[in-house]
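Take a look at this single chain in C-alpha cells; it is the form predicted on its own.
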Amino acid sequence: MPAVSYISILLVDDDKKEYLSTNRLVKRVTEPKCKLEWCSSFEKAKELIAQHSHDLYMIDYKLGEHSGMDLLRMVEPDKRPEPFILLTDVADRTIERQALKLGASDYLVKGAFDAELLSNSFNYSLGRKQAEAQRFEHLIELNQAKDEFISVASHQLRTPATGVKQYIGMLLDGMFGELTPTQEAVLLKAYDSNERQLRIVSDLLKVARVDAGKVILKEAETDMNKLLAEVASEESEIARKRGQKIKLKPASKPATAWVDKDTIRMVFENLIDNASKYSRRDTTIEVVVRVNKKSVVVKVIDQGVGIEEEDLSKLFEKFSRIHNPLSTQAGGSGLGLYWAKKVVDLHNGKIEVESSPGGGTTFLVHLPRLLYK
C-alpha cells in the first residue's frame, strides 16, 4: 500500500485553545492531507522557519509582545518557497492588505472558517507559491536567453564597426588623397558617431560577460593612490577639453586594496568620466582616497547637476538613463554604473551615492584591504 503524503503545517499561536480548535479542523481536511504542529514561542518560530521545517506556516496576528506582522517582516515570505497564512480575530482590510504586501499568501479570520474553507486556503496558498516558482524559473530562462542574444549580437556588431573605423581613419590620414574641408568635417562626424557605437557595443559586451559570470578577477595588493593618480592623469585631458579640472587628494598613508587592477581601473574611469559629463564648464572633480581599518574608500565628487532623490535607486539598474539638464548632451548606454556596481560587488566591496539636484554628486567606493577567505 503506497505511503500517504502529508503537508506539514506549523501553527504559530500563543493560545493552546486556538491550536486545539485549529487542529480539529485540520484533521477533517482531506485534500491535501495535513499534519499540524504547534509553536507558541515567537523566538522558537523564527528558528523553525529559518530551518524550512514545514511546508506551510499559519501565523497568528497576536503573539504576546510581538505580532504576526513582525514575524512576516523578519522571515520575508516572498523570498521563500513555503506559503504563509495570517490569522486574525476580526476582519480588518488594513491588516489584510499589510499582510499580503509583506508576502503572505492568504488571510483568515479565526472562527469564520471551517474545514472546507481551510482546505481551499491551503490549496490556494500552495498553488500560488508553485505558480510563483514556475514564473521565476521562466524569467530566469528569458533573462539567460536575452543575455546570450546581447553577447552574440554585440560580437557581430563590433567587427563591422571596427572595420568602418579603420577605413574612415585611413581617409582622414590622407591615404587616398587630400580632403576638402567639407569632406574632412563630414568624415570627422562619421568617425565620432562610429566611436560612440563602439563604446555602446563595448558596454554591452562587458555587461554580458559579468551577467554570465565570466569575469574572472586576478586580485592582488594594489596601491590605490598610485592607480588613481594614473586614472586622474589620463582623464584630465578629456576634462580639460570640457573646461574642467580633476583634483586628486590621495590618502596620507598607504592605501593598499585587494583588487583586480584592470577592472577597478575601468570602474573609476567610468565614475570620473560620468562626473565630467554631468558637470558644466569651470568646475572641479575631486577624487579623494581615504583608508580605514578594513577598506580603502574612494570618493568621486563633482559639482554637477545632481540627481533627484527618487532617481537615486534607479542609478545602478541596467539600461537606466536619468533625465537631467545634461543627459541629452552626455548620451550613453545606461550600462556603465550597472557594470561598475557588479564589479565592485565581485570584489566584496560596496558602492554608494549621495546627491541632490543642483548640489553635485558623490560616489563612494569601498574596497577591501585584505583577502577574505
Partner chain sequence: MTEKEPKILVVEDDASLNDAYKTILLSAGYDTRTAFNGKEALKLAKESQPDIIFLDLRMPVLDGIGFLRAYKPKTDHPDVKIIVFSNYDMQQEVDEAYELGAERYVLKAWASPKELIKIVKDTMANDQE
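For the two forms, the rigid core is made up of the largest set of C-alpha atoms that agree within 1.5 Å on superposition. Every value quoted in this text rests on a predicted model; they were computed, and no experiment measured them. Positions refer to the first chain, counted from 1. What changes on going to the form predicted in complex with the partner chain:
- Core-superposed comparison between the two forms: the Cα of residue 106 travels 2 Å or more.
- Here residue 137 counts as shifted, since its C-alpha moves by at least 2 Å between the two forms after the core is aligned.
- Once the rigid core is used as the reference frame, the Cα position of residue 48 differs between the two forms by 2 Å or more.
Next up, the form predicted in complex with the partner chain, please; the one we just looked at was the form predicted on its own.
Here you get just the chain by itself.
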C-alpha cells in the first residue's frame, strides 16, 4: 500500500465557523495534500507550536485578548511557529508589514482566498522554510569551520614555541656553558615571552573548545575544601615570588559540590592567578569556602588595585583586557574570565564580582551542591 503523506497544518482561530470554511478549501488543495487541524486557545497553540507539532501554521490575527503575532513576540526563537501564515479580517497594510517583519511567510485576508491561492501560499511558505533551514545549516557549517581553524592554527603554533622553550631552556640550564648574569637575564626575558605566548595559545584553545560546545563535563561529588587547599598551595609559590600570601579559610562542614574537578580547578587557578597579578607586594589573598543550602560558595578576595565601576560589566567579555596600574606588567590574553564564566554557567553555577578602585576585588563562585534531575 503506498503511503500517502500529508502536510499537517494547524489553524489557530477562536471561531469554529472559520475553521469549517477554511477546512472546506483546504480539502480541495491537492498540491500539496494537506490535513488541517484546529486549535482555538492561545495557550494550547503556544504549547503545540513549541513542540513543532505541525508542518505549517495559519494563525488568526485576533485571538481573544491576544494577537496572533504575540505567538511570535512572546516566545523564544526556537518555539515560534515556522512557517506561518497570518489571517486577518480586513486588509491592513500596517498589520501586513508588521507580520512579515516578525517572520510571517504570508498574509491572507479571510474570505478573500480560494483553494488555488491557498495552494500557492502553502507552497511558498514551505519552500521558504526549507530555504531558511538550508541557510541555517550553512551558517552552522561556517561556524564549525571557524572553530576548526582556530583549533588547528593554535595547535600548530604550539610546536615552534615548544622548540624555543627547549633551546632557551638548555642555555639557561647551563648545558652549553656558564652564562654571564646579563646573558642569563636576557634569556630569561625571552623564555618568559615565549611562556606568555604558550599561555595565550592555551587560552585560545580552551575558549575555542567551550565556544564550540565541546566541553564535556565529567561531574562528580567534589570536596571543595580539599580542591581549594590544593589550588592554594600550588599558587602560593607564584604569590610568594610577588611577596604575597594566600590564606585559605575552608568551610567548617563538608563542602561537597557537583562539579567537573579538573575544569573547576582551572577556574580557581585563573581567579587566584588574577588576584595575585593585580595586587602589589605585602598583600594577602583570601580564599573562603562556605556551604549554603543549595550551593557551595567560594570567595577569592584580594587587596589589589580593584576595578572601575564602568569596567565591571566588560570583565567577562572575550579579550577583555582592562587597563589598570598593574595590567601592562602583568600581561594576559583577556580570555581567562570569559572562559571561567562559560564553564561555571555550564555547571549551572554563577560567578559574581565586587570591587572598588584601590579597594581590592572579590570574586564569588557559586557551585551546585546536589545533582538536580
